[in-house]
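The chain below stands alone and is given in structure tokens; this is the form predicted alone.
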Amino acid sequence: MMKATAEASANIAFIKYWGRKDARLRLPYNASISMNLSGCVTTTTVEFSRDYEQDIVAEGFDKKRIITHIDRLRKLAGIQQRVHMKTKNSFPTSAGIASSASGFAALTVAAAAALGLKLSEKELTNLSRLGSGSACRSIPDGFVKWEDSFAYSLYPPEYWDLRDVLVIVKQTQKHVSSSTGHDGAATSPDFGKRLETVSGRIVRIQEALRTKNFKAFGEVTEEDCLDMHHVMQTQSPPLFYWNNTTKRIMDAVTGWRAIGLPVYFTIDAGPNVHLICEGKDEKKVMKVLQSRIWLRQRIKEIIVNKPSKGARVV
């Protein structure tokens, strides 16, 4: 019997990836930069045994996709034992909060450990990417860059005391998965323009990270978020992940900045909003969120995240 448990955090991309130049290998058209989220964690246990007659995976997850990924690891280890997999998330699943990223990162690390595979961090990012592209960003620590086939840490979690105040306005599964959405990205008439400009944003955000220039960091984060969603909304068929509350929060953030509160938004492929601020402003952001009656009525949950470690065996 071979068994291991791993944890991995979801990540929020400040410079995002949308569209794949190779769908089978899940290779992105552009590099991306993200931060692991301390409050959004997947815990996965895998157990391989000759006693199991069939593969068993957790209910509510894509069994075919999971088993395909486990098969990759079994092939590397040269074993055929069946697997029993259990997994749980500390946050809503398939709601646009990168649960597939943390899920496949945790699965890859747990299965590799259970099978006795001695893989480097780079190899783990390569493997996890085949299950879910953004999973490779959940493997390294802290602030992470994904380029082509692998991801690596730019800075450890303690490098910069940032906060991601995740405002969950919808907890249910989104209507179109990110994987399906990626397939249509190149149909947007503005996809080419995005690819031309995103490399410049990578340079700008890396400089903002290096100098801890929060204003510059926030501005380029919002810019890239809006650019990605513009591509989504103009591809065929168009994807509209925002709801009315999403848009009201975006407008509110702009107003909060105008009265001196340094906070910026970013949104992945879903309606939930990530409010980015420095640690010293966390209480102010929480106060303004909780003081708005219309927001309190619509918010399902708030998860406050700090920069987090990458995937690890626990």
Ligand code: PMV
Given for the second form:
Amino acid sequence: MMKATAEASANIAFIKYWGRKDARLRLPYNASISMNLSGCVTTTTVEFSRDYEQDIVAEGFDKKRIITHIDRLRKLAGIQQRVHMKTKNSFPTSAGIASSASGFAALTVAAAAALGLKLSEKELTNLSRLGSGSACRSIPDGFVKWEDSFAYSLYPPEYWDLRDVLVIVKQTQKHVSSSTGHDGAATSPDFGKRLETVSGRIVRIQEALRTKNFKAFGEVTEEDCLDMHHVMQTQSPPLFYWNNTTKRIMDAVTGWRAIGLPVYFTIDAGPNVHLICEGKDEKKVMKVLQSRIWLRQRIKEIIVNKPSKGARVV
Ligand code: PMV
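Next up, the form predicted in complex with the ligand in place of the form predicted alone?
Next comes the full complex, this chain leading.
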């Protein structure tokens, strides 16, 4: 039977991928560094069969993009059989959390297994990148670096007990896809400056990871988030992903730090805020989040993530 199921986590980038030097191959201008998220998991099952007359993919997803990706794997395996694919997310799909990373990582691993392809982790990262760039970072375990065409694990999940307290402030899908956004990145007059400075931040974050220096880690994470959003907001057409609640939470985080709570923010292509702290401070972060009435009224959901494994067959 040519059937397999795989699980993959979404990931949060501390040093972000924004803009690609080759759009078709989804090759990034700069390296990025991320952590897999234990609370945001996609589970995907694929089955290939001679009995199927057409490809059927899960409702509500981009069928063309999924079939194009499955075709890459069918071609590698030299198999033309039709596929039936089912998928579910442990988190609300419309939450504005990038499900394309976990989605394409799980799809790549499940389809490769079902088709009997024996691929190395490096090859799997290479392939999943073609489905969605950041998906390649969801293949290896724990803390991951993506350079050029492939990604690899820097440290396993248990290396550092970090938390990503994901504060969901809006549960509608984002208006402008990240694919469209990447295409416009280089039109920002400050994109060149980002490329000049981002390699320094890669060095700094790797050093902070190596020494588990949380302050240095948090500072460079916020810096890179703000730098990416500056590029987004100054590219043509400009992209503004934050809403009022996003900005209020960013301000609040600075205030919480001032009173001694080590917590930092990072934000992707949407309004939700990822609060990064150490495991020992998780309860305190939850407490400050719940103690503010204006926040309680605006928060739709909170997902507490630990570092997690990469994509795997289940
Ligand atoms: O992989 P994509 O095309 O969804 O791009 C992800 C872009 C960001 O989430 C904004 C940054 C990142 O590195 O994850």
